[in-house]
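Take a look at this one chain, the form predicted alone, written out in structure tokens.
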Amino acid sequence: MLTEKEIWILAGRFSARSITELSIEDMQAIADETGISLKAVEWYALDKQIQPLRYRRNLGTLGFDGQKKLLESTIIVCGLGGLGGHIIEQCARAGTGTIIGADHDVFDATNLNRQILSAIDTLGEKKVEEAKKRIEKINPAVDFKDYHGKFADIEDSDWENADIVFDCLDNIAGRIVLGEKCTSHNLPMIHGAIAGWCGQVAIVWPASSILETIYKGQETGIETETGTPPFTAAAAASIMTANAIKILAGKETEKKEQILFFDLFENDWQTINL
């Protein structure tokens, strides 16, 4: 995260404050004054012991340690409508320190119901440029790389450095692909998908058959036909993100082949134990 000279720069600057928090306006004029960017002041502050106020909330849940590894993590969004944008949304905020996006598509009318980032004025507008915007008024600290495009346009070199991957595809065959893909990296995925008032979730880890059980037999979902309202894509990428930053943040260890399917309508939550 810093390299040696950084790490003196930053000591020194800090060397002089008896303090156990900092405000944003604080740390950018740290970035500012010595040149060195947002999220590596960030990093050193948290390794201080230091609470950036930006993060004060989530330290109760993460820790320092925590919070630091979120920073130092890389994760791949495949697919940046009603699960991607929310989950963007959610790791920017918590502090993911660099986020790949990656969507081929632009926002349209129907999209106005559940996605994030569409709005009236952005009908027509390509969804990873919506999504670098949006990350950019929310957590300058956090970098976001695009790709307007499909994942399999993903630079090799962003494969590897990557922690985590989310599938938020809208289709089972470029879901069984993607797997594929993760394992080939030995990557996580965090598979979500949703259908009316229902959801699913599941860590899919590598080489995990529960996207080929899931879905054996199946070409299309059932969304088509019971639709995504606003209300079930938030929840499940709440719980895809909750699942990403339990392994990120080093709080999820053991290697569980299981899916949460819910209900909101019935209020119904089931894990089923592949």
Contents of the next structure:
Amino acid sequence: MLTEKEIWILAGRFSARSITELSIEDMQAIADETGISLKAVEWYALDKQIQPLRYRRNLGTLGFDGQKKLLESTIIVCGLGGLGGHIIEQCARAGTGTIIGADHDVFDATNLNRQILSAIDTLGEKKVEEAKKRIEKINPAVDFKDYHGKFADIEDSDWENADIVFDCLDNIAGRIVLGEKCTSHNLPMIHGAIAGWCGQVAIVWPASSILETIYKGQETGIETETGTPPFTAAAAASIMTANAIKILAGKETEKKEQILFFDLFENDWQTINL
Amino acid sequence: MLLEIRLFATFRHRRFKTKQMELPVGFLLGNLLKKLDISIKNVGILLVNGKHSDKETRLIDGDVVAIFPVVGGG
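With the form predicted alone already on screen, would you show the form predicted together with the partner chain?
Entire complex below, previous chain first.
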């Protein structure tokens, strides 16, 4: 995260007074004065047990080490619609260091019910562009790289640098191909899918057969009848983000072959071992 | 033989959540789906006693069958 020279500069800057917390303004001032990136300044502060205020409400859950690991992390989010929009929102707020987002689409009126990046004034705009603007607004320490295209367009170097991939696609064929891609790069994938009141989330570890098991021979799900309402998208996205952050922050080490299926109408949550 | 059938999500509409069913020993899971008027193309997770199974599975007394729809939206 930091070169020896940067550590020396920051050590000088931080030793001037006893600091226990850093405001948004303080961090920006240090970054501006030293020419060191905001993300690196945050990381250094966390390393010295200094709380960046923007992460204070994370620290009781993630700890200084977990927050540092999250800042060092790179995620790929495939699909920036109902699931992906909420995921980049949460990951940026949580302090995920680098987010790579891919979506070939622009917003239309049918997205407004659930896609958090869509609004009347963003109809017709590229989803990746709105994602970029949103992340800059929420947390400028986060690096965002956008691909206005399919996930197949993402460069090899980005797959190699990634720690985790989010499957936020809206079609089964694409999900299967993405799963294979993640296995080929030895990356865990967070799968999420929704239909009506129901959703499912799984951590798909490399070489796992979960997707083949649940989607064998299928082309579409019941979402063609039930649609995809806002609360289900937000719920699935939250579970996906929590599962990813557990791994990124070094809290989850057990590799379970599990899928969570939830039904918000019945308030029924089933954890299924596959 | 007596089976317990558990349906999830939209499969409950006009059917049931949980039901005990009496069927001949060795009844095929695929035939149970037909009996319930559930198309295999709509079935995602299909469990017998918590283990993923397919339509060729032969059921035995006391089996608990859980049927979930395919969910693919985003």
